[in-house]
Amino acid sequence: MYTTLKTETSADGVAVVTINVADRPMNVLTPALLADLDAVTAALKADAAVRGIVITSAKSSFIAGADLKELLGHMERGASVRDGFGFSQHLTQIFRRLETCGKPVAAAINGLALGGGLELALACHRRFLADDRKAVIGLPEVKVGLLPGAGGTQRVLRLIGLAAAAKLITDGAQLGPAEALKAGLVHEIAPAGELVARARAWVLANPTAAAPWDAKGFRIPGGASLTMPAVNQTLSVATALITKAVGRRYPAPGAILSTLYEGGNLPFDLALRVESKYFGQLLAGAVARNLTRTLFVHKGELDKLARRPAGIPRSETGPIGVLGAGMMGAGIAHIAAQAGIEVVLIDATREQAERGKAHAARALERDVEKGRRDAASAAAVLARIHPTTDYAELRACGLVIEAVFEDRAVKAEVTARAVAAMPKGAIFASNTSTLPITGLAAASPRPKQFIGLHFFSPVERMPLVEVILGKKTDEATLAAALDFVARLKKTPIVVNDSRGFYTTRVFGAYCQEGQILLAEGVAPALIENAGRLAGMPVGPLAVTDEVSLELQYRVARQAAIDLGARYEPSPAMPVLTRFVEDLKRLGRKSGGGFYDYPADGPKQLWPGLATEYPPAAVQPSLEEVQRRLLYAQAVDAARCFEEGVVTTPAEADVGSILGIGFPAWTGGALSYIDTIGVAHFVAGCNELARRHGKRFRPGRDLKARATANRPFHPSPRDGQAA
């Protein structure tokens, strides 16, 4: 009768409703499940033999939330505010009919319950949560630019009060069993095997149970009126904190606060309509579409290895080797050991190799101190890292990753030594961030088994790996590399060989534009603030200091040597040359670059900038500087796509956000172009090129897209390919 759930009513009159969306690894709120839930609610309500209802799941999780692909479909088809309101109200009324069916309803939450899954549980009168660390609950909708649209804001508000609800929902936090119980979102925690029995017993013992907000005289804990000083302070502080954390580019946190305040001053059913109103506004906006498409749908596909060649068996590389025990090599060794992989960590001296292992030891100690792992687990991870100077120890390694200094000769030397010791079927990978893979592969007698694996610093925290194909890299090598990245729980993008590949090239455009602005006399503070307020993690001058001016200078010099007469220096090169050759200010590691780094305080812009590059009398607007910083990156991302360096818009967008911090609200560098409108973006590029240089000129593909009104991410109604 039902395709997504089954009901069993025992002799004592308790109906157990078990959810099982058969074609999904985890239950999600599909249209079929919602229809079945509504139908079974009506049937059980009408059945006089049913005394109460218990809702649980046949899977190891309860419900993971809404079907994001379905939501994205609504957004890409141009859902209006009215459409979003209707979508929210549909879910809300289904849950409300369950909540007011006149019979006690308990949720036996046997695993993860997020978003709409928790909202369903909140519509039940009693919540029992499995005492299992995987049984987390939360309302993470803010992370896709939305708010809980099935009653979540109003039920959480009425359960735990305004301040706690605002923090929980605007953070999108996930709570484990003990936290959920302490917060007041669940009533009991119990072993998973006892949940249904306890829920049944409670249902039988509470035949007249109802939601507390449906009782006469109910009051929200702590109140919600602005006439109350505590409420006023909560909203003021929350607004300030949100603005500081995410700026004004993300509308969801502010909408959540408005929903909580407005809804908290209305009867419950009217409050649910307020929630749907704000949900509709967010669903119809570009930010929710961009976040959902890039960071959840497309990232999810890449995490499942969408670019892996078909027909090649999954591989286990066995032990791996890491050449170079500096910051990058040590980080790679650490995360590989955490994934259960034995690591041979090689450096020029035993002392240097041991320092690399010590890096992992310090990180593991911090994990133990913060309760993220126990001492025995940390010791097991550390024991998998074997520091040495002996290349012969690579004889059992199925993969060796080179992470030495960004110098072609040094890389060639360690490559030759490693390949001579490795098994014949093993793969060699370079962690280079700039040097073309095809050229580096010349040092190996097996170029088909040579690939780039570009990790980002700090390796432990950065989620992206850029997988770079040389001209001779074969499909088996690509498949094995992607399998390895998946074991590390990183997100891979696959790109073709090029100087700087994709992420370094686009990142370089950001840094260089900051330096060009500086040379033009734009105030350094304006440059930095513009970058941050646009949504970049840090300003272009600060991030250049972090990666080092010297490194960027050396990369440019290497390009000049490699390209000869074809080399065209960036307009930023005079700034780099001045700082590296004359001022000897090489970046943070050398003690100073664009910033000073005092030992007793925070970094500060170097006062000498005013002498080297005096600020112009007339400064550009904040918006103009932001536009230049973002357009410089986006137009280069489009060139990379046109040149075939990156081959899918999804990888271009995911890579730009996860790899270089392109503002997430845009959906990524190519999605940013779509959001502006391709024709409008091209017109803006032409104007910037006229005023500031040919680096802003749009390529032929961009111009053709503008003429044909063909975005990188066509909506289903467009029926066009990217």
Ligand code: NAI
The other form holds:
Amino acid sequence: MYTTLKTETSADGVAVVTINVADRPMNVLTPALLADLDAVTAALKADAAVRGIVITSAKSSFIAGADLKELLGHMERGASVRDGFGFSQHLTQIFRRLETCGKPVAAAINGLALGGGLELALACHRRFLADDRKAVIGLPEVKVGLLPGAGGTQRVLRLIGLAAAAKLITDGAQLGPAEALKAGLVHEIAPAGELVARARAWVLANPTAAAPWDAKGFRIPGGASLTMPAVNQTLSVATALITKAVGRRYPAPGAILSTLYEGGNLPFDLALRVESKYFGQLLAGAVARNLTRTLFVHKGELDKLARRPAGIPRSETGPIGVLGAGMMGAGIAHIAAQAGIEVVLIDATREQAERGKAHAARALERDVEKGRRDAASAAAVLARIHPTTDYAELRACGLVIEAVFEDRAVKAEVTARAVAAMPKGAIFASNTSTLPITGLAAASPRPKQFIGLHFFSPVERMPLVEVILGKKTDEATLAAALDFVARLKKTPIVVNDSRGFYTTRVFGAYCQEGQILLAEGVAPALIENAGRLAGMPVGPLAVTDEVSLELQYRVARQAAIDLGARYEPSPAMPVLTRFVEDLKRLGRKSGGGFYDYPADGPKQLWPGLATEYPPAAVQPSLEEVQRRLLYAQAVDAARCFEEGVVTTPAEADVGSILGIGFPAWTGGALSYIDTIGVAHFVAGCNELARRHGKRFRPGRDLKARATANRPFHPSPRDGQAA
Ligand code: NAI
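Next block: the form predicted together with this ligand, after the form predicted on its own:
And the full complex, kicking off with our chain again.
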């Protein structure tokens, strides 16, 4: 009778409801499961033989949460605040009917329980959690711009008090069993195999169990009234911390605080309506849609290798070779060894190769100190890295990645030597950040097996790998490269060859705009603050210092040589030339660039900037500078899409957030254009192009989209959020 669960009532009168949503690796709250839960609650309530209920799952996890793809569908079809309220109330009422069915209900949480999954467990009267590292629980909705909309905010508030609830839900933290017990979110921890038996015993021993908040005289631990100084302080401090951490572009954390405060001062059933009201507001807004689509749905598809050519068997490339044990090569060797892959790490001298291994050793030591892994597993990872200068050791490597200097001649030399030593059919990848792959592939006699694997710095932390196809790269090579990226647990985007590919090019537009603003006499502090307040992780001048002005200068010079008459110098070039050639301020690594880096304090804008680029008498507004910094990137991302450098809006968006730090609330560089409204964006670009130059001029595709009102993604509420 039920399609997503089965129920079995034993002689003692305990009904065990076992959830098993077919065709899904993990249970999610699909409409069918919700309908079954509601029906089974009604049936068990009516069945006089049933004395209590135990809810568990047939899968290794309990319930992973709401069906976010389904939610995204609602958002893309233009769900209103009222629709969002209704959606939330639907779940809320089903869980509330379970909670008030008049029989004791226990949750046997045999594995991970997140979001709506935990909310279902919270509606049970007793929670037993498996004593298993993978059995994490939490309410991560804030990460997709939402709040728990099935009673989670109000039950957690009433269980653990305002301060702890605000922290847990605004952080979206996930807790392991011991932490969950300590936090007071579950009652008992037990071995997975004993959960149901314990839950069964509990319901039999507690025939009159009910939710504490349904008892007369119930009080929220610590209270929730503004007249209480501790409550007052919690709310004002939390508001300040949230504003500092995420700025004002993310409405969910503030809505969570409002829900907790307002709901905490109301009877429980009214409080549930307050939660649904705020849920509806978030669901109808652009930010939740953008975050859900890009960081959950699209990123999830790319992680599952949506771009992998079909029909090619999975490869288990390994061992691998890494050429160049500098910053990038050492990082790549480290994460590959962590993924269980043997690594031959080659540099010009034995000392340099050893230095690369020492980088991994230091990182692993830190992991051991912090309790993230034990000494034996750290030693095992380190033992997989084999530093050498001998190319013959590449003889068994299925993949070799070069990360030597960004110099065509050096790269050509190491490519030729490596390919001569590697097995036939093995793949050669370059980690170049700027040099076109097709040109580099000319150094290999097997250009079909040549590909770009562009990692980001620091390799250990940055989640993206930009996979670049040369003109001759074949499908088997792409498939194997993607399999390798998946083993490293990174997110791949696949792009076509071009100067700077996708991410370096769009990132360059950000740095360049900062430098042009500086040359125009815009105050450097205004430029930097505008970058950060727009949501970029670092201001454009500071980030140029990080990657080095010299590198950007050299890349521009190389482009001039390669392109000849077709080269158009960037309006930022005079700034780079002045800093590199005359002032010898090359960036952070060489002591200073746009900033000074005193040994005994934080970095400071270089005072000489005021004489080099005297601030203009009239300064643009903060909003105007923010707009230029984001528009410069977005219009270039759209150009990359039009030129076929990046071929799907999903990859353009995911790549811009994970690779460049484009603000997540926008959903990515192209989603930003949708969010503003394509026509509005194009009008803004035209105006900026008139005033500041043709780099802002929209491409043909963008103009056609504006005319036809055709966004990059289904976005019925365009133009309302920015
Ligand atoms: P790095 O200067 O830290 O390391 C380069 C390493 O290559 C050095 O250890 C050097 O000794 C070695 N090397 C040079 N010539 C060699 C040869 N003939 N044979 C063997 N080893 C040789 O440079 P980094 O930053 O690690 O960059 C390496 C590559 O990664 C470059 O192509 C760069 O464009 C790219 N890249 C750099 C990023 C960054 O943020 N630094 C980000 C993404 C890519």
